[in-house]
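Okay, so here's just one chain, in structure tokens, the form predicted alone.
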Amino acid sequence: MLTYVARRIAIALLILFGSTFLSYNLAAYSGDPLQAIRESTDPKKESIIAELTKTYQLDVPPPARYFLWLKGILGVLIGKPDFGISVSTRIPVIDSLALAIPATIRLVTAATILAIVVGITFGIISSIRQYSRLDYSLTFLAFVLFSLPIFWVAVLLKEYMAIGFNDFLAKPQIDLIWNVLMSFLPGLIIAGFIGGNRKRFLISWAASFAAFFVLFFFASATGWFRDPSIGIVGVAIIGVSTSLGLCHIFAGLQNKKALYAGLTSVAVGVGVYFPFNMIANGSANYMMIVGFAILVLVVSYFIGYFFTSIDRGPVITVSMLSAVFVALFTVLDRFMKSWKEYYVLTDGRPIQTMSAYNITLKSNDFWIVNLDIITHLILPTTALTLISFAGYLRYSRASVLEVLNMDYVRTARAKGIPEREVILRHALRNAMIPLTTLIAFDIAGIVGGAIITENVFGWRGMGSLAAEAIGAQDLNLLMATFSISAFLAVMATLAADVFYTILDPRIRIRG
């Protein structure tokens, strides 16, 4: 393994010099940074070309200047990266990036991760339910999402999601008509997922429709949209839920031992809301959230490590997710807590339409800080995840049921082993492999930026910095953005190659 691992490692090493090589000439060779100025009337424009000639070294060509760039790019091996400088901005390059990547990593990795877990999920419920309601429904939804320009669903968004929910917040009230409407499209939606013959689709359609409704009634009449809350009970009501639809995926109901291990985490997890509450009012940082996270990992491991000493497995996962849930809703429910006050702040405009964080915000608190950067993420990772998420679906849907066809799987279901397990332990794994290239490039491309999206939403990320190299002509600049997004396409191709070889044991690597 160490020696294929070496040998793709070169060969990837030759990949990266080829093509940066290529695309560094091209764009030499393609125009003429100095074109405006050449064009230009001022009576010193001799002097200012012959000046940028030599800073930039214009006057060696192409060929050789490739290698005097690539000399400067190799000082990330001893700490001193020197990208050059940008033609446009006169500043260095590393500069820019500085500021990029960490905006371009905040916007898109929310949502490749989401539409990776949201879409592989619903992928093998519509393969699992094939040719059921649910399942042409999921069909319709991502061929419709596949099809949309992501520059008008994010058009969309800003008109309806933020323009039109700000201003319903200045009067939150729901009226029946709409309550109707808003109860109706999710009932529908899990009724759908619970399935079954026409009486019971109905049944699980008017409780749910029952519960939404008195859900946005209750909301609406005590101004819970201005003042949202979820309080302990409802962190409890909630961690117990999902324990129990964790347990019932990957261990089954009748699995006492997981299920009390997820119940048990769930139950530590409420009994710390209100010391993280007292903790996190005042001194909360990243390092405190970093620590109550591993907290809750470790404890929630250990949980189900000590529930059972047969097949720790399972229980453990459901241990571990569970606790991870209740956690992820208490630091939710602290974030609620400040949205009153920042919507004093944004003057009865909280959801954001444009650029990374509000330059105007007259806050220092922690959480006050960080709603505000959420509520910037909230439509170009919603634009985002909805474009990618069709995708994945498709994906998915189609790997899993090309696998569930498959001998071994019969077998498996002929010894009598359950569903759950024959999706979960056989299916599954070997339904990823497909899936593993497609994921480890969509990861790649986080930091090669969304041009589009970026542009819509105002946001300066490594997408926006290519177009305006591109525009400008900025080669030093065009090359910084490539060179990355070169390396990390050639270490996802390796990462998914290695990853083959865990996901599927009887695949090896010979010499």
Given for the second form:
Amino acid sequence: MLTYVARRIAIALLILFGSTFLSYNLAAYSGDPLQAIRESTDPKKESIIAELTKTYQLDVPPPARYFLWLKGILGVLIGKPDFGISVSTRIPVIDSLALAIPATIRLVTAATILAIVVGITFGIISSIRQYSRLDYSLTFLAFVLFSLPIFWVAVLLKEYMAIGFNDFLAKPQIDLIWNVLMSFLPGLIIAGFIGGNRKRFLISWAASFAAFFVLFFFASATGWFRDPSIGIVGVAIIGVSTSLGLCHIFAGLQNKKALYAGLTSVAVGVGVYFPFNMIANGSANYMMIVGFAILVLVVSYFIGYFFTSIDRGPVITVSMLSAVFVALFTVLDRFMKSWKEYYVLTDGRPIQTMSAYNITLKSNDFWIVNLDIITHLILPTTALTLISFAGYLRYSRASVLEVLNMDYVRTARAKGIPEREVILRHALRNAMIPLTTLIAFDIAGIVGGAIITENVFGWRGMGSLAAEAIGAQDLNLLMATFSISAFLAVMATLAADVFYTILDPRIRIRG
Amino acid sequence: MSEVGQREQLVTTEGMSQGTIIRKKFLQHKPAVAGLIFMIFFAIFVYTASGIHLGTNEAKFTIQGWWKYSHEDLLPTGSCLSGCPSPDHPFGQIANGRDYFALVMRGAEISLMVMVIIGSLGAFIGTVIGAVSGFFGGIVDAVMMRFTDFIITVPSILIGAVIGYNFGAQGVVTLAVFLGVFAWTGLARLVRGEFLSLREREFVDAARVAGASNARIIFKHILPNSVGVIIVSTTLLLSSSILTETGLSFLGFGVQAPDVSLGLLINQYQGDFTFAPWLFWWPGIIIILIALSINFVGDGLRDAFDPRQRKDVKRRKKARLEAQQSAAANQ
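One more: the block was the form predicted alone; return the form predicted in complex with its partner chain.
Below is the entire complex, every chain and molecule, led by the chain shown above.
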């Protein structure tokens, strides 16, 4: 295994060397960075050209200059990488990178995680309900999403999701027609998930339609969208119902241990609601949130662990996931408490369409600052999620279907194992292995994928740096984004191959 | 039934060739057929709209299309200041009076052409590299696959941007050719995989024993068997390349003015959304329609070429429902 990884890394480095060499020369020969100055009428232009030529070593031919550049990059080994100085902005490239990389990471992390979780969940459901109306609708949706140009969606999202929602907030009342339409759709999706024959389908549809209708009606009547909150009662209700749902999915409601473990997690979570809100005031920080998250995971793990001594897996899953949901809603509730203030601070237009954060935000409150980051993230995250969601949906559906047709699944069913366990324990584990490749490709394409999104939403990230560098013939800047994205691509492929062999024991590596 | 009758029945079922089976399965896939018909009619519709204009100003060869305006005509603006759609200008007009329908048709023409060039170049190079790599294996395979990895490491949109920025001004065809030269990697990997498994099969051994040359084995024996993979991934390549081209043009690195592309049109008129939304809607809808119908055709082809695909979905579903109902009745 070690020799295999070492050999792969060696090959990866060679590929990196080749691809950076090629792109360096491609970019260097494709344009003249001094063109703007040459065309200018500045009387001192000769001396400026001479100076720039010296600074950027433009007198060295590109193939040789590449090695000078490479020497700077290799400084990364001693912890002092030198990406050179940008021709257009005259500041070291590494400073631009230091600003751009966090923005891009923030942009793609949420979108990638959301796309993976939602896409795989829908894919599994779609495959279990193969050839149902839900399956056909999801397949159609996936094809539409595959065909969407992201720049077009982004403009539409800006127009309707941001501007439309902000306009709505000025007078947060949903009229009857919209309420009917908005309740109609989630009801349809939920009923499709539950499945069953026509009667059951219609009953669950009607029930969820009524629930959403009443919910929207009260939200609208009480001006909830302007000053939202869930409250301890809301968190408790949501917690208990998600816990029941999770128990039904992962263990079955007849598994009393799982049921009680989940409900205990919820009870503990609701118990810390007031203490959490007392600690989490405006001067909270990220360490606190991380600590809170770890605490939630550890406590809920032990709740599941101590509830039973046999077959702990599903019980722990239920208790941990219940706790995570309760924690998420508690934090969401905390954010909602700051919403009113944020609404005033943004002059009543809270959903943002441009840039990564509001520079002129007049607040140091932890929750408001993060609310600001979130409202800036909503649109680009939605756009990116929509685009990559379809891939995960189709891929996981196909993968699960293939596994469900295998002999060992038939054997498991023949042994009398409940369908839930056949799917969760036998099918899904094998079906999820091929997805590592897809995830790796997604990570490899991050910089390329971010170019358009960052351009439309005015973010200053890796993608916009690359676009800017191409436009300005800025070789050092361009090569920095190129080499980082090539490095990511190579490493992601390598990681996918290694994980694949760890997850799938059928694959043997010859060192 | 007599024995002769039975044999006749057998003969008729055996008579279906591979091609017939695939065609029948494809024709059963309704979205795919709809997509194919739409694509054919849409291409004809687009390409006959403005007619054919070849040559420079000195030696012009022109066939007039069925649409009365050209995308270059500067027309008087109508009564509506924002150039809203009217019977005379179904998609409206832009600020300097040009007919937007003619512009969109011209953009669709160019986008379709770029798509076809990228797709066919990518398919050709990918097939050749994949076939050679998979068939010969060993050192050839290793070198070629590392070369493919190496092309993959550079994100295509970055390559496209560098190429588009430098060659976009030299005309659309140059841009498309350069993009196509980098678009083959995914296809090459798939074709290689197919060749790797097919070359171990008995019919290849049989051909070799019979004295067939490598070229003959590749072209006459293995290639026809891997045509399914090639066709399906080519359709997917087509739909992704129209998105790449429009995306690049949107960023300003692809097709450059005075040429028109659907992505360029969206970029130019996204700012006018509030008062002239149709300028934004039409090119986007056309991109989606093209990509969607190609994706459906690709899905239909995949199903048609996949021997494991069940074709009697409806019948099975009906049978399952009936079984459920009878089970319910028995209870």
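Keep in mind that this is a model prediction, so the values were computed, not measured. Positions refer to the first chain, counted from 1. Rigid core here is just the name for the largest C-alpha set that superposes within 1.5 Å across the two forms.
S.K.: If I superpose the two forms on their rigid core, does the C-alpha of residue 226 end up displaced by 2 Å or more between these two forms?
M.R.: Result for residue 226: no, shift under 2 Å.
S.K.: Using the core for the fit, does the CA position of residue 158 change by 2 Å or more between these two forms?
M.R.: No, the C-alpha moves less than 2 Å.
S.K.: Core aligned, does the CA of residue 167 move at least 2 Å between these two forms?
M.R.: For residue 167, whose C-alpha is compared between these two forms after core superposition, the shift is less than 2 Å.
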